[in-house]
Structure formats: structure tokens, C-alpha cells
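Only one chain is given next, in C-alpha cells, and it is the form predicted alone.
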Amino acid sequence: MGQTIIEKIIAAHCGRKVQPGEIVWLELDIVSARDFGGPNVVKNYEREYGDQPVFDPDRVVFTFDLCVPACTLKYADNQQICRLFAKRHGLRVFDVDCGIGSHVMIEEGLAGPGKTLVGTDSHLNIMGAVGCFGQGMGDVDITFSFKTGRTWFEVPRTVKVRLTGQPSPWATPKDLTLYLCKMLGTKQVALKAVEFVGEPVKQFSLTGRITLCSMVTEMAGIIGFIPELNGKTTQELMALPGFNLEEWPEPDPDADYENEISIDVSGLPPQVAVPYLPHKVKPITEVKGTPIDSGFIGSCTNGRVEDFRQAADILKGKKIKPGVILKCVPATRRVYQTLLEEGILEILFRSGAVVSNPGCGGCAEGHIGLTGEGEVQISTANRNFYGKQGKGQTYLASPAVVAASCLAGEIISPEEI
């Protein structure tokens, strides 16, 4: 019997063939910690191992992206605790000026096809977008990995999800992702690896793949992969540092799947997740006209250049409705630079949007751009649980829908602008 993608990656890091359900010791290529969880890792490490060196200083990193630059004393202390530990052990720190850690690690070539990467970020399964096994873990597990370079893991079963049909012209990868959240819920791929196949996802750019893979968390899955590549995405991947296409993981033709699910996306219109669940998704026609107070474009799910281009195409030459605030946060410094060079920042600024420095801003409590009680926000983030972004109500949508809605002052499809 052949192997699925996740089975192949785990087997390569165990030195032997593995079976689903088996608990293995997994060798790690990169171990990371961010400014949330990172200080606990440092405290745990110093309590358990004192001044002993980490397993490999070149493969242990810190990323700061949650509260950047620090706007509370707690985060200022947390980040400095990590900086001092990194200095003592010779570790790299992607500091407050870099952006979202998972995206930075992709841009820096730390995450690549066939690699394994863990950290204190619940959305590290975003790494599936570049053929890498990424996983968020607790600070105790990451502490152990800092010292040993490995972790225990149960080999998950794999579900194949095949998309068929042609969505509507206004349906973006975020819309297909939200629809998948609705159709798969939190049970069909729970604690499973997922391989997404079919022409609709094969055509995704790297940005679209990042969007889908990042929200496998909201489907309760372990990680998602999109094995089929198109020419444009191949070029995008090859432009990443150290990327080796020959190592791109693909399943064996006779791989064994726990289940195969087919989902038809023919004619799919823009989708919106209504409060307070990411899989409580409706076509935009059912929520059209809902008044909004604010919008957010960014997060690890939709903070790439392509996302802001999408919004800028709609906002160019227009003004956000008075009384509505649009907050824009690029994923990384490199993204910010491209937005600057392409004139996208100017379009956002002239439309009336607020543009912040790179980071996670607007995604969770503790970041900039929280919602107040009674505030209605439309956001490109990945979660809309009550209290996650403040006391307001958050609707999830694509950058195009967010931009159009901020112009109208109510939820609206971009095709109506």
C-alpha cells in the first residue's frame, strides 16, 4: 500500500515507513516560538535545562507578531525575555519589524517541501501551502523540542477532498475556503490530514494556498496539502530561498485514504461566515445589507500582496463611507515593501483606510484594531468567535467583499460596486 503526503513526510523524519495511528518520534527541521508562548518556553527551558545549549542554534527561532511593537508592558517584557534568551544561545529573532512569523519563515526559506516545523502558533499548519508539515504545540512540547530537536506525534489518517466545477468569477480562494469550512464542519476532517485536489484548487496561487491551508485549523484538521501545482504557483515557489521542487511531496497513486469527499463549487458566489463560528457560512445574498462599522484586511489568512491588490482594485478612486473604518495590516515587511512599490499603499490611504505596520493586528484580543461592544466588523481573519477580536460581532469574508462593504457601509458583493 502506498503512502499519503503526511505519511511520507513523517516517514522521512523517522527513518522508516509509518502507519496511521502509530505514535512516533519525529525529527524536526525548525522549532519556533512567538511572543505568545515564547516566554513560557524560556522559563520552562531554564527550569529544566539551565544553561544547556539548544539542540541546534541554526534551527531554533523566535518570531514576534502578536503585539508589535509592544503596546503593553506584558508584551514588552515577554519579547525581551525571548530576546535575551536568544542572545545567550545564539538564536535568530524575527523581531517586531518583520511581520507574521509563519509568513516570515516561508519567505526566509525555513519552511519548504518535505520539511517539519513546529511552534507555539495554532495556525502553523499554514505551512502545508509550501509542502511542509507545520504544527502548533503547547509551550511544554516546544520546550522539549528546543532541547532535543524532536517531538512525539501520532501519524494521522488522511482525507482526500476533491473540488469540482467552476465557481463564479467573483469567488476568491477565501470564498472557496469558507465554503469548505461550511461543508466539512469540524468533524469530517477532525484530527486528520487533508489533501485538497481538483481544478479549482490546482489553480490557486501561493496566496490562495496560504488562505486555504491556514483555515484547516478551523476545520479541526491537522494539516492540509494541495499537491497539484500550476505554472504560476510553481514560479512563485521557486522564487523562495532554497526551494527545491524535486522535494515537492506527492501522494502515491495507491495511497490509502480514510475517506474521499467530493464538493461541487459550480457557480459558487462570494461567501460570508456570520457570528460566531467560522463554519457558519452563508452566500453573500443572505447577509447582503447588514450594516457594518469597520473592516479588517490582513492576518495570516489574507495578508499577502495579492489580497491587498484585490482590495485596491475595488477601492481605487473611491472613498470609504464616512463612519466606517477600514484597517489594513500587511503580513510581512516584504509584503509592505511591495505594496509601497506598486502604489497600493497610496490607493488604500487615499480611500481612507488605516494602514499599520506588518503583523497579526486585528486578528485577536491584544492586537490593534479590536471591536467594541455593539460594533459590527467584516474581516479577512480566520476566526470570528465571540470575544476573540473584542466584544463586537465579526463577519468573515474575502478582501474583495471587505473592501466593497466598507465603501457601501454594509455587506455587499464586490460585483455591485
Contents of the next structure:
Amino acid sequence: MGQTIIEKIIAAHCGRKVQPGEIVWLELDIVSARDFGGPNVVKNYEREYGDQPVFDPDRVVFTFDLCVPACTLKYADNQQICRLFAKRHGLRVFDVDCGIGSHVMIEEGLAGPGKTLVGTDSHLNIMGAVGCFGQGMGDVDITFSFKTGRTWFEVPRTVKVRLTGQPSPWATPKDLTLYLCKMLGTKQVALKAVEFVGEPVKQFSLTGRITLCSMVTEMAGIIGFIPELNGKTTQELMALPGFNLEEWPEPDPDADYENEISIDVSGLPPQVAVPYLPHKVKPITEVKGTPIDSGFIGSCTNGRVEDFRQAADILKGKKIKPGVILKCVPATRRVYQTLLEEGILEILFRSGAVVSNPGCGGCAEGHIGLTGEGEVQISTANRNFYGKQGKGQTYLASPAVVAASCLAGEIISPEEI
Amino acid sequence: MKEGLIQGRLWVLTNDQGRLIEDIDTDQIYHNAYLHITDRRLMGQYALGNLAGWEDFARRAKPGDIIIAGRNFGAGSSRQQAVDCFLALGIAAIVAPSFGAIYFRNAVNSALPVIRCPAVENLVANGQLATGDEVRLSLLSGEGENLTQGIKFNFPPFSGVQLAIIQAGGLFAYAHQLEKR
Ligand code: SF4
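Can you switch from the form predicted alone and show the form predicted together with its partner chain instead?
And the full complex, kicking off with our chain again.
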């Protein structure tokens, strides 16, 4: 019997063939911690292991992205606790100026095809976009992995999800992703690995792949992979440092899947997730006209250059409706630089948007602020749980829909601008 | 815990229609406003503090109590505090049809027994498991019993590394045991 992608990667990191359901000790290529979870890791580490060295200082990193630069004393202290630990142990720190940890690790080539990576960020399965097995874990797990370079893992079963049909021209990867959240809910791929196949996802750029893979978390899946590549995306991947195409993981033709789910996306219009669940998704026609107070473009799901280009195409030469605030947060410093060089920052600025330094921005108590009670926000992020971004209501959509809605002051499809 | 036996009073997390609440996420369990807290003892007071109808759970729970929740309990972020807050209150076990993947690991690593038991959905719907009932669970055999109502049920028992970690008292204790061998 052949192996699925996840089975292959796990097998290569535990030295033998594995079966779904087995619990194995997995060797890790990279172990990371961020500004949430990181200080707890340091505290656990010093309590359990004193000043013993980490398993490999070149493979343990800190990434600060949630509250950057720190806007409360507590976060400032927590980040400093991590910095001092990193100094003592000779570890790299991607500090408050770098951007979202997962994206930085992709850009830096720390996450690559066939590798294994864990950290305290629950969206690390985003690494599936570059063929890497990434997994978010709690601080106890990560402390143990700092010391040992390993983790225990239950080999998941794999579900194949096949997309068919040709979506509408206004449907971006985010719209397909939201639609998949709706169709798959939190049951169909729960605790499973997913392989997304079919022409619509094969055509996704690296940015689109990041969007889809980041939201496998919201589908309650372990990780998603998109094995089929197109020429342009292959070029994009090859441009990443240290990227080795030969390591690109593909399933065996006779791999064993739990099941195959086929989803038709023919003519799919833009999609919007309504409060307070990412899988409460409706076609935009059903929420059209909902008044909004603010918009957010960014996050690990939609914070790349392509995402902002999408928004800029709509905002160019126009003004955001008075009274509406649009907040833009590039995923990383490199994204920020490209936005600057391509003139996209200027378009955003002139349209009236707030543009901040890179990072997670809108999540948790991020640096770009929260929503107040009664505020309605439309966001490109991945979660709209109650209380996640403040007390307001959050709708989830693509960058194009967010940009268009901020011009109109109500939820609207970009095709109407 | 050595023999893997747990007995305690039940809290069934239901909504105002009496149904098990599904998809309870880590922000509802332990809100991100308190993530900066690193001392476990201070975390108990916030347990379920953001779950509608259960905001006062921390004041009503007693050490040794057992929680039953709907499927996908602990969805969302990787915060360990969402496990630690229950440990701080002395909660003995959490039973649900399924758990968020990260949450499940975090609980095992902290030796909080998290029991995957699809049967609870029907049992709760039929009133055969209710808040206040006294329940006994055997982690090794996968047998559960509602002592108040005299009803038995089953779940997949713990095995392998997971059982070893829980019995050792958590991942760190387990790792230190391995070092000593
Ligand atoms: S943008 Fe939000 S969801 Fe993504 S890694 Fe940052 S905090 Fe997590």
C-alpha cells in the first residue's frame, strides 16, 4: 500500500514506514516559539532543564509577531524574557520588526518541502503551502521539543478533497477557501490531513496556497497539502532560499485515503463568513448591504503582496467612505518593502487607509487595535469567533471584498465598484 | 489515578436549549485578554469565563469535578492556559465526542485526562448524563458509569505514549522518567 504525503513526511522523520493511528516520535527540523507561548516555554525550560543547552541552537528560533512592537508592559517583558533566553543559548530571534513568524520562516527557507516544523502558533499548518509539515503546539510540547528536537505524534488519516469547475472571475483563493470552510465544516476533515487536488487549486499561486492552508485550522484539520503545481507557482517556490523541488512531497498513486470528497466550485461568487464562525459562510449576495464601520487587510491568511495588490486595484484613485476605517498590516517586512517599491503603499495611503508595520495586527491584542462593542468589521483574517478581535462583529472575506466594502461603507462585491 | 480510575461530579456544558455546546474554542475557555498570565494558580478564575451561560463556572466548580462538552472542544489557538485553567480548579477529566488537535495534546502533556467519547452526545440528549450526576471513568478499560442513574457507557481506552504520559503526570515527568532508565 502506498503512502499519502503526511505518511511520507512522518516516515522520513521517524525512520520507518508508519500507519495512520500509530503514535510515533517525530524528529523535528525547526522548533519555534513566538511572543505568546514563548515566555511560558522559557519558564518551563528553565524549571525542567536549568541551563542545559537546547538540542540544536541553529534549529530553534523565536518569532515575535503578535504584539509588535509591544504595546503593553507585560508583552514588552515577555518578549524580553525570550530575547535574553535566546542570547544565552545562541538562538536566532526574528524580532518585532520582522512580521508574522510563519511567513518569515517561509521567506527565510526554514520551512521547506518535506521538512517538519513546530511552534506555539496554532496556524503553523500554513506550512503545508510549501510542502512542509508544520504544527502548532502548546508551550509544554514546545519546551520538550526545544530540549529534545522531537515530539510525539499520532499519524492522522488523509482525506482527499477534489475541487472541480470554474469559479466566477471575482472568486479569489480566499473565496474558495471560505467556501471549503462552509462545505467541510469542522467535522469532515477534523483531525485529518487533507490533500487538495483539482484544477482550481492547482492554479493557486503561493499566496493562494498560504490562504487555503492557513484555514485548515478552522476546518479542524491537522494540515493541508496541495500536491499539484503549476509553472508559475513552481517559479515562486524556487525563488525561496534553499528550496529543493526534488523534496516536493507527492502521494503515491496507490496511497490509502480515508475518503475522497468532491466539491464543485463552478461559477462560485465571492463568499463572506458571518459572525461568529468561520464556516458560517454565505455568498456575498446574501450579506450585501450590511453596513460596516471598519475593514482589516492582513493576517497570516491574506497579508501577502498579491493580497494587497488585489486591494490596491480596487482602491486606486478612490477614497474610503468617510467614517470607515481600513487597517492594513503587511505580513512581513519583505512584503512591506515590495508594497513600498511597487507603489501599493501609496495607493493604500491615498485611499485613506491606515497602514502599519508588519505583524499579526488584528488578532488577539495586536498592535493595530481592536473592535469596540457594536462595531462591524470586515476582515481578511481567518477567525471571527466572538471576542477574537474585540467586542465587535467580524465578517471574513477576501482582500478585494474588504477593499470594495470600505469604499461603499457596506458589504459589496468588487464587481460593483 | 494510578489505576486509571476517576470519579467525580459532572458538569454538562449545555446551552439554554439544554443541548451540548459544540466547537467551544480556546477564547471561550480562556480569553486572550489573560494570556499574559504565566502563573497557573491565577488562571482558574477565568476558566470558561467567555462562554455564554457559563461565566461563573470557576466559582461553582470543585476539585475532582468532571466536565462533559460537545464535539471539537478546545478548537482554536494553541494556548496552554486553556488546559491549565482547569488544572488550577482541580478538574479531574474532560469528556467530549472529539477535541481540537492541539488542545488534546496540551491536555495529555499536562496529564489532564481528555476522553474521546462519541456516546456522550446521545446520553446527554436522553438525559442519561446530567449536571450533578456522579460518574466513574476507567481510562484503562474505557468503561464509564453514571453512578447516579445506573447507566454504563464505553469509550476508546488510553494506550501507548499517551497513557504513559498521563500516568507519569505529564510530558516533563515522563521525559525525566525516560532519562533515569
Ligand atoms: S495573523 Fe492571527 S491567526 Fe495568523 S498567526 Fe497571527 S495571530 Fe495567528
